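The chain below stands alone, shown as structure tokens; this is the form predicted alone.
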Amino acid sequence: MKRTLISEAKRNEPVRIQGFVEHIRNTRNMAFLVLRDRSGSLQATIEKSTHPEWNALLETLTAESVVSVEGTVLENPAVKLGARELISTAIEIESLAAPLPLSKNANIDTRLDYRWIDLRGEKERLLFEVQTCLVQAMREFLLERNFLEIHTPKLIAAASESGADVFEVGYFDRKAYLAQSPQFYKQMAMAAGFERIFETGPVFRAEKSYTNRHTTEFTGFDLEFSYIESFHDVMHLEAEMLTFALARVQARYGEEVERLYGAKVIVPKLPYPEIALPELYRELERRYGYHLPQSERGDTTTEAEQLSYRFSMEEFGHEFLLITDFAAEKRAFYHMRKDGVPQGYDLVWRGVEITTGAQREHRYDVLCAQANERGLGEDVKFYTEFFRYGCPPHGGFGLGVDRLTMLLLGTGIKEAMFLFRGPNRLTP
């Protein structure tokens, strides 16, 4: 017989279930299995008189073990599990669970250790459906505009960025390093004449941080299109994308994110608000108290990016921000400047940076200039060469999966991924 799905099961129709063992109450007439798949929960009934031969079985059955169970599901208004009952006709231990190593309560670190373990509850995989439908609502909204999915290579001869923060590696008989985002290869794209691309994949930064938004590994949202007329054409996109992606996961998902997570799934409205970082510290020093001397005030802080949340929330009754007027210093070589003011922004949602886009510099003697400014010039000669033969206007922005899921959802960066990467954590 071929498996049946728990939530594909019907009533007064013989099936076959598979899945673990959520619970077991062994009482002296009865046994009672809740038994668990991808698509939910179901009691299966065993009477024990009916099959005296299970008695063994039962007696070693433990909580977490795999099996298959034949039988017909019946309805039984008494059952909590959706009124409805599995009585057992065969069962067939797959896999024999050891007793768990860790418990509901356990800590994040003790959970991360056991994380095949962990993820096996209702909550996390929520998680992982509501990211799912994340990206690939991104992907569609991208793909009904005609981009291109492309996948760069992660190992890369010079840094991405600005040269610090990544890792290196032996490659052969020489060094290698493992790609900061596919930023470089994006831009190639675009001097290639793809015109509009994206992609989904790993990034990597060499960052020792211990906060609860950063990660040495995560999962990159990136795109690149040409022929923009500003960086506010990166900025609409960007919102429209993720107003119809937040959209969506509202409609198949809300419910059940508010009931287990207990956070809301709220649609932006468009257009987003925008700020100049010059104006956003003013209203925060005038508003909240919040000063910086003004040589620091080319960036965002931690602590700007949370009150810049309060302040949108105020003036706006908006959860995203986006962030204009940078400090030249403060963004990447590649990016386009006008009156020396880099044409970029970052996006803040709930306080937290999620993306940092721009019009890119595509103009091959100024772009040499800027590589040089930052004592770039050789290492990066392989990129600027992209430049030297043509290539249309454009920009583009990077997303992190992770974090997005983090914000969408109100937890810590290491719930919010599969596998958590660190600066001490490097397994499973």
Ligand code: 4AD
The other form holds:
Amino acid sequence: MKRTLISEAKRNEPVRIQGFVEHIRNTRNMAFLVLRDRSGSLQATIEKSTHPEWNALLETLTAESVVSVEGTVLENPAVKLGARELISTAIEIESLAAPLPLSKNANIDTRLDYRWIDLRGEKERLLFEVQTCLVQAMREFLLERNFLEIHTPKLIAAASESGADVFEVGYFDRKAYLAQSPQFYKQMAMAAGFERIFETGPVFRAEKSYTNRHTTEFTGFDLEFSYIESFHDVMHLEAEMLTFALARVQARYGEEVERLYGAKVIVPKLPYPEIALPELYRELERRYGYHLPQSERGDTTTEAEQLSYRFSMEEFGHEFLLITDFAAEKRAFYHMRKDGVPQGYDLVWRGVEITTGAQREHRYDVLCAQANERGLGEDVKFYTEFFRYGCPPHGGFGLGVDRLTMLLLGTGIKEAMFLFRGPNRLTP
Ligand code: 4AD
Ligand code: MG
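Form predicted in complex with this ligand, following the form predicted alone:
Now the complete complex, all chains and molecules, led by this one.
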């Protein structure tokens, strides 16, 4: 008999259900199994007097084993789980589970050791349903606007961006590096005349950070597009895309997210509020007494990001805040500058940076000068070459998918990833 999903099992019809055994109650005359597949749970009821041959099997059966059960689904108001039960006519153990190494309230590190068991929970499953929905909506939004999806190499010959925080790997008889961002190749696509591209893929950062928002390998959602007038075009596209994607998540999963995570999915209003960094520091000091020496005000700090959430809610009633006017020495060399001010932004959601974006410097001479300022001239020569043979003005951003998921559901980054990678974690 072919398998039927639990959610699709019709009443009074013979079905074959396959899944994990979530719970076992084995009494003298009856046995009850709660079966779980990707679509839901169902009680299988076994009349032991009719099937004495199953006694041995039921004695050995353990929680989280995988079984196949045939029978007929009947209505039964006495059954708590959906008021229906599978009256079993055949049962087979596909895989017997050893005693579980993981309890319900294990800490996150133990959970990660046994992530494949941890992920069996409905709460964990929901996270990936939400993430799938979110990324799919963003992809749809861009495809509708004629963006191409590209896939750039992660093995590269020279350290990208700043040269710091890159993993070095052996590459036959020489060294290679893992890409810190698809930045350079996104821009190569602009020089190739693609005009509009995006990519979602792995990003590597050799940072020894032990926070709840840093990981050494994450999923980036990056895009780049040409013929922009300023970085405001980039900010606006991102805001529109996020509002579209969050509206989709709210419609499909809003209730479930609230039930399992106690988090409200709020669809952010357009346009998102903007503030220049020097102005933000003045406001944080005036309102909350947050003082930072002038010399450190060129970049955000963790505390400033956190406080900016409070500020944004109080001032604009908005969870998102676009911060502009960072100091040139704190930003990547390829950001375009106007009167010395980088033409870019950070997007902060609920007090955490989720994006850095900018208009890029597409003028070859200016770009080379900015790279040389940082002593990067030779390292990025392959990249500056992209701009020698004609390149449209362009800009784009990099958005962290794991951070987006984590902030949406109110978890830490370890729970928001299929498998977290950190300075002390390379397994499973
Ligand atoms: O801000 P970042 O470093 O910017 C870039 O990579 C630029 N090339 C983007 C651009 O187009 N100008 O990284 C982009 C985003 C961050 O805002 C954050 O959401 C995420 O990637 N991110 C991390 N997520 C988890 N762990 C880390 N260690 C992260 N580092 C950055
Ligand atoms: Mg950044």
